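Heads up, the chain below is alone and in the form predicted alone; it's given as structure tokens.
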Amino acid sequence: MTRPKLAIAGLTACSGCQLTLLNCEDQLVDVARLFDLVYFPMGESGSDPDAVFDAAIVEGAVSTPADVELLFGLRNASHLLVAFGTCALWGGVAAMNNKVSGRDELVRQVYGDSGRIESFPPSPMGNFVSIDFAITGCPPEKHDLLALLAAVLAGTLPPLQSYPVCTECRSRENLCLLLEKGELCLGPIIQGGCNARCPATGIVCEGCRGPVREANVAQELELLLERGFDRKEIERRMSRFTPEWDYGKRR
């Protein structure tokens, strides 16, 4: 059996997403065993990354040349390029700033008067170049990233999920922040997948897995208005994880 070629790699990102890998203990020895790991700077030295791969797993939004560059080699030489994370579909925190004036300012705020850096504005990876299929998490889930894994050795992708966190609430029988304790919750417009876990223990869910399909944006801030909640408020905890909503249509 010819193991399937992997990369596994990130661009504007913390590498939290390309460490789901490493966090699945139990797994990985069958990972190693299945999977040829050609390209994996982060994981391993002597990365192949003029190689060609069944599957390239990219993290991260894209706002260097350095970043360009690396997506189109991966896009060119991968049949499968997935991409994993937040950051990767939808910009993530890295963007949430974007449309602040005044980028030389904010880089001078993070890097300093020395600092030299040549970037743009972060984007998602399909704003450059065509994507099979996408995980979403901040980071992702263990067992999204395992599914994945699972179907490409059988030679086929895993089912899209679409449903929203209050959906996992409800069935965790949670108390529902937003009408039951008035809290700003963004359960409704948020891709489930999570197990509900923040709403579970009492933190409202922020929105790190990013809008589910369909989301009704325009309702959902109807209703926080409603609630009593400021409009910039509700707009800035949207935009932590997903800057480029649309606040006036159904998703």
The other form holds:
Amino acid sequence: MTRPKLAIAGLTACSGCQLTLLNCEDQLVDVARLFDLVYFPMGESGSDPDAVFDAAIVEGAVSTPADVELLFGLRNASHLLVAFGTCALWGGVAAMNNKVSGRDELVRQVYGDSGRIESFPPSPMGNFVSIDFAITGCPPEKHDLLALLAAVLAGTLPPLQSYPVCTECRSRENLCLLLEKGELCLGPIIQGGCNARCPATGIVCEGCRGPVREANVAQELELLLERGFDRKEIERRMSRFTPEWDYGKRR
Amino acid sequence: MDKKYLKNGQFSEFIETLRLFGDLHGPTMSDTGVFAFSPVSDPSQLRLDYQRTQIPPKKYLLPFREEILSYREGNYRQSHHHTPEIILFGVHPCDLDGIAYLDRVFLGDSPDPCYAGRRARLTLVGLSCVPDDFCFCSGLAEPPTCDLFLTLQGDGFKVDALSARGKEIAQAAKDLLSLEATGATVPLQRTGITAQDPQLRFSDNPLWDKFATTCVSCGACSVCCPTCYCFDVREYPSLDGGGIRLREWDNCLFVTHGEVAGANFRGSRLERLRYRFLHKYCGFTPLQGMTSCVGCGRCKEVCPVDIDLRELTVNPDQGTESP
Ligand code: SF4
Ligand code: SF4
Ligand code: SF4
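Since the one above is the form predicted alone, can you give the form predicted in complex with the partner chain too?
Next comes the full complex, and the chain you just saw is listed first.
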């Protein structure tokens, strides 16, 4: 059997998603045996620019001309392109202030007056190229990545799950922080699959996995306003991981 | 006459006797203050004053997520789960009805092996209750669908053994039981909900649109419903070349539930609500004409936008229940 050729790459991001692969300690040996890791700069395997891939698994938002170039290169060279993690899929934390601050000002603050860095507001890679599959999460769940790798090996893609955090949260018999404690929980509109990790420890869902497909955004907004939260605060919390929301969306 | 009264003083010892028959589970309160059926190591953990648990006892028969098949080299194998004998203590009449309904679904024409395996090892000890504002059950089934039923009565309980298993337990506990009644049973007012006309789901009640607009599709109502049993089935290959098929609770209010390649049977949330209404209050084949709602009140309690589907059975003009 030929080993599928993989590219694991990062655009503007913290590398935490790529680290998810390295954190799969129990499966790393199998992954290295079953796949040809042709391009994985962070893991220090090759970076042959002329290679072609069966799958390119790419983290990060698009925020620099170099990001665009790398992304286009991988799209052209790979059969499958996988948006890996919340930044790749939704923009993520780097994009949380896209609406409030000017890019030039931010660049000056970070790199100083002499800093010459070409950068534009971070945005999801789907705004630039077509995507074949996405794994959400900040960081993504190991089991979602392993499911993708196993599926690629079997010549398919993993099945999709599409329910909000509340579904897993209630099934785990957690106390509902929204209803019982009046806290600003985003669980109803956020994609589940994290096993409601935060609410299970008494912390509200911050929305790190991005919107669930059927998010009734307008109603979540309304129910939070009814519970006395300020619209600005709600929007600030909602845009922490996903800058673009359609606040009128109901279905 | 049977000795069938249990005084409060004998209660702890009675609970210890139950333990001889399997792992004891019952209503407890979690660290965060949620009522839940869970393992009981000491009788003092039992919360006989509980109203309803967040998750009904269906979790003992149909877990949220379970592997049902595994495959390797083209061969499928049914997954076998080792289930211990469980004595589930303190189940209220609505939840007993819920299990009786699930039994009809999963043990009917072609029994579900995963469910059947767990059901055969589950002993149910029912407990009478005092309804609150959310409750609307139809009262205790006659005879109650459990092995043993305890009715709160004065300073103790009346104990009814209803199955061979129940009689075995009563026999083992006979020294703890007495002939003398512990007090009078308080008769309870039960409202219930009767099976509705399936056409009602197309009524022009404005609530339909209101509910379809406000439902956030969080799934809480169905996760917490004792008779919601719909599941999703997904198959995952694994790195070793094999794979598993799992099933997980699903919700008819989710857009994906009626989705098939290229289409959706119930594309709008309104259609999905109508479908949920149909299943809960009208029943469908082969349980047509039977309400699957047992009146436990959970869905209303957990809904973040206060949706109560029962309001749809009331004619908005007359404020009375439709025939
Ligand atoms: S705590 Fe948050 S995630 Fe959990 S059920 Fe409540 S709203 Fe949903
Ligand atoms: S529909 Fe609601 S009240 Fe009826 S059994 Fe289900 S959760 Fe309980
Ligand atoms: S609990 Fe309420 S908001 Fe959530 S899915 Fe059910 S009806 Fe909709």
